[in-house]
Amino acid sequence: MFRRNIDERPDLAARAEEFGFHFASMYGEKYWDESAFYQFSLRQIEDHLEDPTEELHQMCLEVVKKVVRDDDLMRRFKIPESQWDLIRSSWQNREPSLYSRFDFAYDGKNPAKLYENNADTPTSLYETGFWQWLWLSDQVDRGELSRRADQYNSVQDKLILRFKELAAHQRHRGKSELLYFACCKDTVEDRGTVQYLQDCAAEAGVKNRFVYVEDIGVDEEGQFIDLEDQPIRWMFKLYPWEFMFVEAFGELLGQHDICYLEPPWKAILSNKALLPMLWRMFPDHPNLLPAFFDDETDKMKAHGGRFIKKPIFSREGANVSLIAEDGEELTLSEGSYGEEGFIYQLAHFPSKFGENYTIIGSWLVNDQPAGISMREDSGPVTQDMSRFIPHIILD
């Protein structure tokens, strides 16, 4: 695994403005960054991250199955008990996802360690899934990357198949085929995402609208209704359960025949509880970081070591804070997060290649590895404007 310098495209301007990638720079910093990019040999993409996530990936299943039997243990995850009911039935009724990431430490040669499952609403997906390989497809053809050069990148076609997989769901059950796609309004990120998303929907012939969250009313039945009074029966939303659990409209989650992309099971993977979890079951596995409830202070002593305070619900690297072994507590970056309570994870920072410390999304499609993206940043935490590196796969 390396990290190398090549020189950008002389038209990357125009190709952004071509291809709608309107976030390719943001609050006047470059969040796309095609300066380096990342090496890797195909032994290391399939032994030490296609594997590893498809084996937690089950791992984190069986969490799920746990957790949705025990009282205790939603409350451990902060889920409002009024949601309980909407949950355990989404997981019993088997209700399928679309796709999710998990965050890895990895430095070419230790097995990578696993930092949080993104499992509700993961970001950074057209540039993973379209814009770099579009990047590798155009340095090819410039002759500044070898011919033989590959990317770990399946995550368009495999979403383009589930898309369709999904479509054929619905109708089996006779359910809408009419797909909604949400997000909130002045997030050009996540308009972003969704779009891509809409794009593959559209590739695969599933019929799709587009409405904010803020846009999405409700009539006189409770039922969720677009701009134009028409029902919502499925829903892509771009918008963390944990929001919608405690929101006003929380209350009618669950009474109204709507299926959900993420379905509501994934609540208790895309929680920082998940961690403490994941290593009470599965103890010692080479993939996972030491975790802790904060009521476990016994264990993390007996354990030893500097641990990472994360916050159950805390999203883009938000409210981290690192404690020292005599208990001192350094902030490592801020948020308004934390009131949900914390969980504890062992520190293990992320690997440097020069001054940039750099962390792998290994994306899933449904249950199936399908790619990784790469983001980097000076500091030890990824927040939002990390930069995003593309790579490739050559031996």
Second form
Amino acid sequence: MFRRNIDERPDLAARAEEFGFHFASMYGEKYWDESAFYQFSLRQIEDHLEDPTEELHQMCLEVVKKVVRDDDLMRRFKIPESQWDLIRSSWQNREPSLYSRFDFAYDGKNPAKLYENNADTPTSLYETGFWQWLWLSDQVDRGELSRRADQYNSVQDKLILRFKELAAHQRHRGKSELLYFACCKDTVEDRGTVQYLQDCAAEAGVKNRFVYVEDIGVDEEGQFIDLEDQPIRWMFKLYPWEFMFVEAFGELLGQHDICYLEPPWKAILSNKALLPMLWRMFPDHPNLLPAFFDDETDKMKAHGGRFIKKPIFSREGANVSLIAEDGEELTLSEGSYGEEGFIYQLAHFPSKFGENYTIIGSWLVNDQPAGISMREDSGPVTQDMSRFIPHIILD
Amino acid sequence: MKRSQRITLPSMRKSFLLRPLAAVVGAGALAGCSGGDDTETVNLVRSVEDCLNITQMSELHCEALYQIAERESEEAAEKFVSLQDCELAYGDGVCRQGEGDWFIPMMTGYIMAEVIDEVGDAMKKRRYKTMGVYRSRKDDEYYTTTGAPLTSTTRYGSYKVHTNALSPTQKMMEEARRVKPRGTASSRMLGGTVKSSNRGGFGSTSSKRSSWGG
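Show the other one: the form predicted together with the partner chain, since we just had the form predicted alone.
Below is the entire complex, every chain and molecule, led by the chain shown above.
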């Protein structure tokens, strides 16, 4: 695993315009950075990232299986009791999922370590599935990269295939085949992710519409409706379950027959309580970091070292602090999360390549490993503003 | 190979995905009532909204017929073994990979015409003819999926097409029959007749953060 410098494509801006990539930079900062790339061997990809991703996903499903049955654990995961039925029935009915992303620390040699599972609302999908794919194709065409260079990235192929399967699943159950896509207003990144998914769905022949989360309405019967008052019966929402559970319309969830992507049971996986649960069920697994609940902090001493304190519900590395061996707490990132409580995970900083701390996003589509994305930050805790770097496989 | 094999760039180009949809809509012509000559006159509209404005159809119909025409075009459109051959015939960036190992042009628009079955039934059954339309690179003219040319007339946006070219396939007819007009749909579409009760019950937490992506 190397980090190599490379010239940007001279027509990068024109390519971004041509393909509608509108968030190559965000808030005045460069977000897509192709002045460098990471190079992996095939063995690193297959043995160190792809296989562990599949295994960890199966382990996560074991956690869901255990937690949904256990009221105490549901409370530990801070899931409102009013939503337990929704989650349980979605799991019992095996409601299908679309995609997830694990975040790993990996240095090319030692086992990748799982930071967290973005199982509910992962973004940076377009950059992964299409934009870095196009970068490789362009750089090979220009002669800047070897024709033998490959990429671990079948995300787009798998998404289209998955949408076909999901539509067939709806059809067989006699459910709506019109898929609504929803995200919040005023975020170009989220809208970009959703537009990409819509394009993939359309490519798969799935009829779809878009509605902003804030524009979703409720009719006299309590059904969710779009801006034209048409009922929403199948919906992909790029909006966290834990917010939907407690917002005004949360009490209507489960009252009507609506199929969701991601399904409600994903609320158990996108929850940081997953991490201590995994450690409890699969202790000393090579891809896990020791992790504990609030009331298990006495076990931290046995592992020596420092721990990272993370809120149970948080996004993009907000509200993280470092607990030193002597118990002193140092704030690493600010934010507005944490009211539901915290978990503790052994401090394990991302691998450093030059001045950059690098995190690998490992994607699953339809329960299958599908590719990776690389994010770099100048500090050890990944925030919203980290840069996206492409990668290749070349032995 | 560890990367996607089926990505076709033309379908990823936003400038083409957002191209205006030219729809050709039957001007109320009834099949079998178009007189002695063997052509029908159809109108050209530029978007689904125009379909709503020009015809009496609901959005449900305008959209559903588009879907039918598109599905049919998947099978009936001219097929090419390579993207280059397809683009040679239809223009750059307007071809995509079909469901098999071939390439087909993307529809420039679609024809639809309303037909009224008069089978001695007081409740006349309506059905619709629909078909994809493509623009040929060779002469810049419009052609139907069945290869029949659309001849422009002196009136803006108005075209003539041979009646036989509009004969839909059996499958199209079956699908079109399944499109049931819904009494409430069009009145709902026309704005404000059904009051929208309650909105904004989701998204309130979003003011705290800029993006939910993880």
